[in-house]
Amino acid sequence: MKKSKKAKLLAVFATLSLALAACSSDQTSTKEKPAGDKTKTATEQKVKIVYARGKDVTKGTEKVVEAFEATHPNIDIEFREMPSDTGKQHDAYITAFNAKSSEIDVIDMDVIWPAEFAQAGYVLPLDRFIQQDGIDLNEYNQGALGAAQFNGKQWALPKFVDAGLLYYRKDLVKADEVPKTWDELLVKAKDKKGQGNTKFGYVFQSKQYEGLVCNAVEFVASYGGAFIDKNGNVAVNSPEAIKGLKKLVEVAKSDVVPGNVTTFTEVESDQAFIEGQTVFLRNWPYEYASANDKEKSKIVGQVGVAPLPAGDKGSAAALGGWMAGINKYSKHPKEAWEFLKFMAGAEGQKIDAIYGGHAPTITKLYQDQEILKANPTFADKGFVDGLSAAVSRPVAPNYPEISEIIQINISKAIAGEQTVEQAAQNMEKEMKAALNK
């Protein structure tokens, strides 16, 4: 017995040597983790992409990140919130690109900006993304995708198409009080203001930045006019165009809005509406979320939704809509790719229709009962006819020029600086000038 335990223990002894044998030996070796350990190879490091868009009053954003992350989880996003003034936010992004910053890796977009930031080199080309992806672009509005195309590349993907619409107050505005015209308008808001604990009749944005240009479309085209035609001719000193523009003048100043609507945009519109502080409201898509949202709202299940009111050539709607770009400067042009991929793709529209209430650029979208059920407007054919049909802001090489000069014009006829004869004079020789450059 004594000798069977000795054999025992010396076997032990030679076992616990090998082991420290094998621990001692070359660490070039290959060798298995240890359970449990969660060391990183760099394949598997986290990269955090840096993701930049205007301020979202929703909670698009947040639950299209969140559903990244959670299918990504080695790329971390984080949002970088950027002026809710358009103008503002292409003047930062400028800013930056200038200066060959990486510290943003994906922007969004206005749908006027992707030729300028394309022609300056600001952004990626995504056409080797879009084919070695195989991602259908058929399955686009092909109007939101053409924008995003400048010398053959496409340098964006359409995240949500815009038009803009009314929105007026169900338990304060019958079906039937409605307006169609925009006289209609001053007359309903005038009279419907005060009910309900409302101050205004009627709230849009009239501050000096692109909203107004917005806004400014869509009453000069209710009148037949255009700032630029179709053959890309200065028409701003028509009779229409004038028409309309008076007509916008007449709204800013009457005593239906805000008293301060000079320094109105979507931000400030918003807050008004969804506060229960006006009757009517001119806004994007995303105001039916927003506006229906339990936990900031006071009016939700009392929105309604309508067409813009007509001048004498009937209702027009500005078109608008946000891309999404990846910066030149990317240290991480991959993961933006797949960030960028998965936003503008189709489940991260679906994410954005029904928590952000945007209107989705992947046509098919319109027949998921989900997004309906969230946002009936998207089952409105009018609705999704106005976004077909909307009117494109003037088509420009040098926009951001001819929209300074729109936005300047236009905020000095509503301050009584000018007439609205001489806006559009002063309109035309300036549009010209910068065209002809």
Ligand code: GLC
Second form
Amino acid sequence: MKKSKKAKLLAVFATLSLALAACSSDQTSTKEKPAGDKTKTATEQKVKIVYARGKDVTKGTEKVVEAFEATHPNIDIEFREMPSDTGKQHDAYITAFNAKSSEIDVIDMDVIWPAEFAQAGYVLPLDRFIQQDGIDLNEYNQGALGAAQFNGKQWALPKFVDAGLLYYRKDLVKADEVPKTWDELLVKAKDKKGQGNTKFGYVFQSKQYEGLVCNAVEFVASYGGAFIDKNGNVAVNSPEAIKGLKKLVEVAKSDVVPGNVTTFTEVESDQAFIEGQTVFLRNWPYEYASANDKEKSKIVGQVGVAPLPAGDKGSAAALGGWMAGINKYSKHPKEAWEFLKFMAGAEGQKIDAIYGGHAPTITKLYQDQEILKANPTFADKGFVDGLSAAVSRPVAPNYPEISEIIQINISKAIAGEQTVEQAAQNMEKEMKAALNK
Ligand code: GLC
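What's the form predicted together with alpha-D-glucopyranose like, now that we've got the form predicted alone?
Now the complete complex, all chains and molecules, led by this one.
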């Protein structure tokens, strides 16, 4: 995957309608042999695999694709950049797969999608390939692996785990000043805002989209609440959940965050941090690689990482992560599997951990010295334990509906259109109705 090709593809994506795109990946390209090579046939068949994922602000994807292409000369990977907002990305795939489009071969799937995608039959079960190639699933973090299983089948392989973290500027915040609670964060962010040319004290994802749900899960869990409890009961209208949501609204309305924080997703958050605009930031593990990327970041070497601030009941991180699956309509499932196997295997994950800052799902990689050197966070026991303690989002077959209820009601509370108590009551009513359908 060359840079120019990637840039061109990005432009193509802007105008592309996945559903209407008739072209399939069933195209083969021919590669000319060097002029002097008269002994072999003049052309060689190459299979093109289209691989789709959201915007990667790190070099992870590029490096993984490069390494794969170098060892698989007959498979060419075309990268298709999808919307970085996971909800929009989800909708684009649904449109394409409902239209039985074979245009995309391999996709990255958010941890919240597998049940839905498996049930709808959008992706291929991978069990046959796994068996044929003797892939040892015991090497994987079993929680991450389980998230890709449904009805006894393996629908995807986990590529990396995500958990929310607090990032800070080491040049502005001393180790003993790192806030331990949300209240301390508000104080410190106010204190430090403006230092070192910063414009904001804290930046987080407060737009009405899936990232807001992740942030809300963290606030609520840090005060001992849940949206849906372990037994599957709606629990959002509890004093604990309300306390957590009130803190979220307080932070969102405070003057330490950007005035337009309700337009911030991960992309804007990362941008603000690497440009040196904010003292504190909430984001996923990849931020470490992004903020230490010499080619684009103004804060290389100044990146501190800590657990998210605590509420009454401690610190809580939302569990996220991505896995790779194969479009059921792919015309090249064999080659698609080769790429998926590489990407989600130890070699691909190692490259992505080093260049993409992504937390591996193959457990032995946490002992790999090159990975630990590139990303010291992965050597931190607190970080690794934090990953396994991260809080899942509600598990429900119609998760997108549940998520939308949460997004809309919290956004209204942030905008002052309803109180947090009203938001909790509405969420309770609407979630119960959605779950009982
Ligand atoms: C990250 C997480 C994913 C989550 C998304 C929300 O990509 O890995 O699970 O849904 O952020 O924005």
